[in-house]
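In the form predicted on its own, a lone chain appears below as structure tokens.
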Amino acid sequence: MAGGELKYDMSQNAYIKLVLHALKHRSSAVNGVLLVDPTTTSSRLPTLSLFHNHLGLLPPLEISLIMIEEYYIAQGLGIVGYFHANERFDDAELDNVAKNIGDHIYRYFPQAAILLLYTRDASKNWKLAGSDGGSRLILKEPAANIVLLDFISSQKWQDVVDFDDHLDDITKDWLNPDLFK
């Protein structure tokens, strides 16, 4: 791309499935991880819902990360970016747990992206962290927004299950095979 400019593609589940995880645990801050194909420019790919829980304890991110690597690998996916949720809507600043996980990714993988879902104001809902306007974040489906207000009126979010949730009870799928089903 022309002057280093990045570009990441999200496809709608991804994205929907982001917004969900922080509808799920409104007063809390969650995150998750972005997937790709490194062989390829699409990110159109799994996004795994981390954390809503003590975001900062290192021995259930590092296990988090060990399961992500070893279901993954095999299918030569790779972490490409981090995204976080405030506990606070208005909230639009990454704390220094988000930036230290962001950080232990973009050591592995330079072009990372760190996302912030920013809630107050709908026409900016995405805030790039650390963008200095050469990166750019895409949705690939322009009614992604349309399909997102149908799942929150279905109240779709109940069923989103993150690590946490898998941690403390291990039958739940933190995969979350049959969201879009």
Given for the second form:
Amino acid sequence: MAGGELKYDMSQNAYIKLVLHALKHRSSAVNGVLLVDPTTTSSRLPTLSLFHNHLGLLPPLEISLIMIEEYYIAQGLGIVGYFHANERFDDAELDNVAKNIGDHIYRYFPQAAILLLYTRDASKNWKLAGSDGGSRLILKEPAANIVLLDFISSQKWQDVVDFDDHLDDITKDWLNPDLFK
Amino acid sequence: MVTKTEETQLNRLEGQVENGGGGAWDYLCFVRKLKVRRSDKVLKYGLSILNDPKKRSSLGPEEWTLYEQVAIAAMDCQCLDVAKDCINVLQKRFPESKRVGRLEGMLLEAKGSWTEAEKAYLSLLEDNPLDQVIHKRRVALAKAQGNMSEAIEFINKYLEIFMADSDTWRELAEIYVSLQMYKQAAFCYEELILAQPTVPLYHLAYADVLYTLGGLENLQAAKKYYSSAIELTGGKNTRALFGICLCTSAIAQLTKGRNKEEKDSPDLQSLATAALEKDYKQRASDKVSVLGSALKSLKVSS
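Alternative state: the form predicted together with its partner chain, after the form predicted on its own:
Starting with the chain above, the whole complex follows.
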């Protein structure tokens, strides 16, 4: 990737999925990873929800990252970023667990980003934390928030499956293929 | 802790009520019994009963329990007016009640008035220093303000008195894990395993913490606890099976080049791998190839 700013495009579905995951587990911290096709400069980011319990434990994290890598390597995608939402709604700090995981990913992919879901007032806003400042996150489809509201009112968050759910019951698919059908 | 059967039962009941099939009171009693947190549903169904005078009077003395349950659910959903109304009703019926006083403290908490809430709890504790629920509310208060060290301090003081409270040991362990204080978390899980050695979740959590701590001794101990978790769950626990594979791989990495006799036998890992593959083939066949390549990447050539 040549010089210049790296912009992060987030597809509507990716964005919605992350917020729905956080909504499903509103009394705990949640995390997930962002994927990218490293051969393009502007990356569309699909996302994968990881956990809502014990985010600081290594074994489930290792298993999930290995499985995600194995699955997506065949498609030429790699893990580019890390998404985290804190347990308390007004907590805008990245805790140590998030920092450690983020650093790990950053080591393998220097343009990695950490996204922290931070609720300010009644609207959900993204704050781009991590090695770069400034707001370089672009929502490809600006109507995403409207679609999100629609999903929230139909309680769509109950259908989000994360890796924790998969490890508890392997019949649940962490790829969430039917979430947006 | 809730078993899978209980959870399925609860979900079925919830679906039934949601689709107009009745059973709201049964659902609310079940939620109370299992102590699960389904505040949006409790609020919805509870209010539908409380706002209907006929349904309300048919509850008899259980009406007050429902008011309490709905008040707490309302606070969890930030419907503070509803909570205030329920508490007022309870206050009229039970003036000077400590239990209602507790609810008032929780309402202050829900509003974010931390100092007033703390004052309310402390005064309740003066009259009843062994009230477990109030002690736990003080911990929750500290946690809500992000003051983890204070929360830990309160929990430790609580456990000096109520050392058999396994839920509190679990809460403490989870806080330690979130702060990456793994040694302390391990201690909590050790206490839990000592108190209740046949609960597989404690073995599993302990093994996870040991693995996270790392180092050869911890990894070998982790392997033992993953094995006991597998034994206690009849081989059905996916996390424990994965844990075995991770441990074996990590141990092999650490002992590379050492004397061959010291190496563990590969039986355990192949058994775990086989069990995982069989389970995935049966229940998640689209993921079998991902599983296969993941497990292959874990196998370290000896």
